[in-house]
Structures are given as structure tokens and as C-alpha cells.
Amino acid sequence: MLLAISPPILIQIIVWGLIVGCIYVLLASGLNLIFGVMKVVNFAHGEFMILGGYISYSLSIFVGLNPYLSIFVSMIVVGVLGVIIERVCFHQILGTSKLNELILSLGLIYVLQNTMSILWTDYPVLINSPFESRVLDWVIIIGITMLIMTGFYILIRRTKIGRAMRATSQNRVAAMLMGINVEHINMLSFGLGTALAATAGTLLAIITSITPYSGEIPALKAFTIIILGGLGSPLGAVIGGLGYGLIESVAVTVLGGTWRDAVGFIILILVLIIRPMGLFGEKEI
């Protein structure tokens, strides 16, 4: 059926897949960082994304700030909130049963959803772009994603903090013996991870409307992406996010909107059967 699609439609499918993929890359990269460093499963990650979108929406409406500039304010606010939640909540149960993490993160979902519902109501909101051309918006979204992910790569690979994060991810005990304050690294990782999610939320709110409950499915997709790419693999999160966006775009065009979410999870099942460690993951010894 793809062969019967005209070139302009095919280009639109690819471009839209890349746009959606950029949002997935940011969301999955933040989740991957948190899991890689802390080994914590945070199902409330999607709610941090939507919160970032709402903050940017409020800044654009009440302050008149360009929504693309509001991204950086949203990152800071949500990142600080992430640090607070890590200290108050996840720090207290770190190293205990995974069931505790599951219950805590599920509880956070309802707390954050209801808080956003009180502050912004349940009605869908959309951030109005300052530009008339949607094509320009798409270019900016791709450019912002590239800029942020480049900065993220430099931070992780070229800085002392990044090396400490990677060391903590590989072996927490050895990192502590080498003088790394793993508690500070936990805070920074959780804060940075939620800040990346906030960026994804702003971009999402620019291309489609959001509600307090819009984060649940994207969070599940983020988990799918990091499993596809390999847990703890930054490259896997990028390639997995872009690939997932393209697959989803093709599925919607060829099979219909009802297959938007199903196709990705079908691929996840196949990958778990064929290569459980993901495309770029390594087998545990």
C-alpha cells in the first residue's frame, strides 16, 4: 500500500513521523536517564511532560512569552519539581522493592493529574504558535530537539557531572568508593530527566491539544522506546524514538487511526521475543 501513496503524501508521512519522533526522543531520553542512573521505574513521567506543556501554555497566555522561549522556563520549573519529588518520594524507597516504586509512581500520576485539573481544568488546551506556517513550526521543533539532545550528549559525555552519572549508572557502589556523591547524582538525573519531559510537553502542546490526562499513553510509549533501543542506551532512545514516530505515522496512514498505538506495541512484543535486551542493549552477565 505504501507504493500506491503519492510522493507528496509520503513526504508528509515521513515529516510528521519525525516531528512526533522528536517528542518521543525527548520523553524517552529523560526516562532512560532516570532509569539508567537510579534504576527507578517512574510511570508518572508522562505527567511531568504534560505539566511542562501547561506551564508553557500559561506563560504564553498570561505573560505573552514566545512558546518556544517558554520551553527553557518550563524545563527549569519542572526540573526543580522533579528534584523535590526525588528527595521527598523516590529517595525514601530507593533500593527497596520494585513494587514500592510502582505504587509510588502510580500514586504520583493521580496526584499530578488532579493538581493539573484543578489549576487548568479538564478542557483541552493548545499553545498557539507565533508563526502562521506549520512548516516553520516543524522545522523549529526538529531544530530545538537537535539542540537540546546535542547539549544533553555533551553533558553526558564531555563533563565531569556526565562522567559521574555514567559511573553511577554502571556501578553505584564503585562510584561511591571513587568519591562520587550518588545522592546528588540521583537528584540531578531525576531533575534533568523531568526537564527533558517538560520540553517534550511544550512541543506536544504546540502541535496538538493536551489535557491533564494526556500523559499516560506517551509514557507507555516511552517505556516501549527505551526497551526497543535498549535500557540505559542514549543512542537507543534517539533511534527508537524516531523509528517509533515513523512507524506510528505510517500505521495511521495505511491502517487507520485505531492502529496508532497498537502497532508500536506489536513491534515491542516481537523485539522482546527476538532480542530481549533491545536493539542497542547489552546482555547482562
Given for the second form:
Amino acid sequence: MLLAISPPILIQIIVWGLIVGCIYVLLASGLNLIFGVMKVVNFAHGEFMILGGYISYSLSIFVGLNPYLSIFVSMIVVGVLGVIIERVCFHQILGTSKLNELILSLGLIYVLQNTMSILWTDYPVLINSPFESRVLDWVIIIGITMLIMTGFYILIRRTKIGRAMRATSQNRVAAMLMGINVEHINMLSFGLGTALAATAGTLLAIITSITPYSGEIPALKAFTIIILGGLGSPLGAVIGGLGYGLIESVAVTVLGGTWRDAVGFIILILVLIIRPMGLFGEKEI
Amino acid sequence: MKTISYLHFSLKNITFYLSFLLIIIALVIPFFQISLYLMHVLILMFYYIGYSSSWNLLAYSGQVSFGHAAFLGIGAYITTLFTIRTSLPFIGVLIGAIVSAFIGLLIGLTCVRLREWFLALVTFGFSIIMIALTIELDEFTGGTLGLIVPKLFPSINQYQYYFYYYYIMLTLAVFLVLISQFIIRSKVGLAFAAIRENELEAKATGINVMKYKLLAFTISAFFTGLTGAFYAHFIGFINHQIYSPENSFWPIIINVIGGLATIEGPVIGSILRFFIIEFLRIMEPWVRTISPGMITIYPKMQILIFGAILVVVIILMPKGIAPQLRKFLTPKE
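The form predicted on its own done, now the form predicted together with the partner chain:
Zooming out: every chain and molecule, the one shown earlier first.
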């Protein structure tokens, strides 16, 4: 079926897939970091993303800041909010039932969605790019994603904080015994994860319009991506995110928009039937 | 010691009297000429009790489903399609439940080897796939426009319909709670609990883990389909929204708030959900007098407050309300 598509359209599909993939990469990497360090799944991750988008939107409207620069402001704002939410909410239920994380996230989803809806109303919002051509936008989006992901990689791999984060995600107790302040690492990774989500949100608001409710499904897709890519594996999140974006883009063209959300789950189910522990997961007894 | 313990009410007695009282209250409520709206909300409360009890049966075997709306919707759609063609709604409800159980068995087959988040996401995926399928097969299911569901039985007016439906839903809820009690107390329930606590140990003691996991899926899907079918005939309209994530998450919210893997959990959770939502609705005129400008955002405020309550309850009571209540009701030594 794909062969019947003419080359220019094929290129369009691939480019679109890459751009959507960039957003998934940012979203999934943040979620993955939080999961890796805290072993908590933050289903409200999509709401942090949309919040980041709205903050950048307001900055570009009221301050006139270039949306690509406002990414850094919204990163800081959402990151600080993330730290606060980690302290007040997630920290309290660490170590209790896994479902509690879900219910807590659901509660947070309701709170964040409706706060955004009160502040910015339900009308779809689009950040107007300062550039004339869409192609330039796309190049910048891919560039910014690469920049931020490189920074993220350097932070995780080359700095002391990053090493502490990796140590905590490998073995919490051992990390604690080595003198790492695990609580600080929790706060930091949650803040960093939500900051990455804020970046994704700003980029999303530049390429398509957002509403307060458009974060729910992307968060679950990001979760699918990190499960497929192996829970806690940073490279898996990147490859998975780009792959997911491409597959979704192809599926929407071939099967139609109805299948946009379903196709990722079909792949997930097929993969898990063959490998119940995920693509790169370790086999358990 | 013996004399003391028999002077006290035992916990079993207290719960028995309490549930007896609740059922009596529920039975007499419709005779007080309550409004149609209240009737509607109460029927939905019974529906949630039934739905979450069915979900709980699966969770009792240690398998947490994030996509129970799939079974709910299959039950609802099958009974609708059957009733439209044959106008035999009660048989349709039963067929809906059976088809749902069959699909539950199939989904269970893909899920038996999965754990925790993997299982959760796969079940969630099935409900999302059902949305796409429903929209795709629109000449059959009505697509996004949906279908009008025929009434379960003829009635003179809306009130009479609600009046009888109230008792149908009440019976369903009580039936599902009792049947969960029966299953959980039986040998099968013991096997479910063993699998939930430690799968490997359960296997070692000779429990056929695969068989019981599939059984849990099938039973749970059957009752969820049944509840969904009755729900469809009550609401009178279905579309792809029945598979929405929100519909899948309600039983989880209700069960976790009420108390996971307990029989009274779904009941407590559903009643609490009813009171919170109705309380927020009753507050509306009060909000209007305080600040008229607030009224446009009040619907959003309601959900916001509900979310905040959820967060607070989970932080304060990570195990849910039922264990706390049990502790409170147990006589102290």
C-alpha cells in the first residue's frame, strides 16, 4: 500500500513522522527519567506538557517573546512546579500500592486540566511562529530537540548529578549507602522530567493547536514508548519515540485518522505477545 | 476471654447489620417521590457499584485492568444491536454478557503472561482499539453518531421507567456484590488471592495459574458486559464514548478509594463518589450568590475540586477507606 504513495508525499510522511517523533522523544525521555529514578509512573505527564505549551503561548502573546526562546522560561516554570508536586504528592505515596500512583496522577490530571481550562479557556490555541516558512520551523524543532537531548545526555552521562541519578535508578539502597541524597535526586529528576515535557508542549503548540485536554493520550503513548523501548533505558526512549512518530504518521496516511491512537497499542500488544517483558526487557522467572 | 468476645458485637455481625440497613434504605427511597434527577443519579450509583465489583473480581486475582470499558462497551453494543433486530432486550442483555465474556477470554489469553504496567497498558490498548473499530464499522455501530438503545421494557412515562429501573439496577448491584462475596470466599477465590500474593508460590502449591487467571478475566468480563448492557438500556444512547479512558478509570478510582481487593470497597467508593459529586452540585446556588462571575467556571471548578479530593484521599489513606473502617468497627481489646 505504501508503494502506491508518490515520493513527495512519502517525504512529507517521513518529515511529519520525525517532527511528531521529536515531541514523543522529549515526552518519553522525561517520563522515562522519572520512572527510572523513582519507579513511579506519572500519568499526568501530558498535562505538564500542555502547561508548558500554554506558558510559552502566553509569553509569546503578552511579552512578545520568540516562542523558541520561551521554551527555556516554560521549562523552568514547569520544572519548579514539578518539584513542588513531587514533594507534596508523589513523595508521600512512594512505596505504597502501584495503583495509588495512577489515582494520584488522575487527580492531578483533573486539577491541572481544569486549572488550565479556567486560565486559558477551552478554545484551541496555536503559537504563531515568527518565521514565514513552515520548513524552517520544522528544521528548528528538530534542531532544538537535538540540542536539548544532547544537553540531557551530557547531564546524565558526564556530570556528578547524572551519575547520582543513574546510581539511584540502578539500586536505591546502595546509592543511599554511598552518600547520595536520594530525596534530592527524586526532586531533581521529577523537575527535569517535567521540564522536558514543557519543551515538548511548546513544540507541540507550534506545530498544531492545543487544548487543556490534549495531553492525556500523548502521555499514555509516551508510556507505551518507554515500555517498548525497555523501561528505564534512555536510548530506548529516543529510538522508540522517533519510531513511534514515524509509524503513526504512516498509519494515519494509510489507514486514516481514526487509527491514530490505536495503531501504537496494536504494535504494543503484538510485541508483548511475543516478548512479554518488552523489546529490551530482562526475562523474569 | 470467650465470654468477653461474645458480649461484643463481632465484626461480621456489624457489617451484616450495616449492609442490611443500607439495602432497606435503598429499597424505600423511590417511595418518597424523589426527583427524576436524583433517581437518575442513584441508578448510576448502583451501576457503578456493579461495574466496580466486576472490575474488582479481576483485580482480586492480581491483574489490574486499565481498559474495562472495552467489556462494558461490548456488552452495551451487543445488546443494542440484538434488541434493535429482534426486540428481545432481556435475551440481548444476556448475549451481550456472554459475548463480552468470550472477548474477555481472548484478551485474557494475550494478557496471562504480562504483569503490572504491561498488563495495564495492553488492556488500555484494547479499549482504544475498540474506539477505532467502532468508528470504522460505522454502518454497523453508528460510528460517532451512535445508536439509540431500545427500552428494556415498555413504560407509560419516564418516571415509571426510572422507578422500575431503579430496582433492576439495585438488584444487579446487590447480586454482583453477593456473587463477588461468594466467589472470593470459594476455593476459586482462594486461588485468585494466592496468585495475587505470589504467583510463583501459587504455582508451586499446584494451582494452575494460567487457568485461574483466564477464569478471572472471563468472569469479570461477563459481569462487566452484563452491567454495560443494563447501563445502555437505561441511558438509551451509546456511541464510541463508552470506550473512553475515563470510563475505564472510574472503577479503578472507586476501588482504590474504597479499598482494593475488598468486597465493601466498590460499595463505599461508589457511594462516596455519589456524595462528592452531588455535594459539589448542591453547592452551585451558594457559589452563585457569593460571586456571580464564578458560575461560568464552576463546572470546571467541580472537577478540579474532585481531583484535589482524590489526591488528598490517596495521600492520607493509601490503602483506601475499607481497611480504616474495618479497624474502626473492630472492637478493641
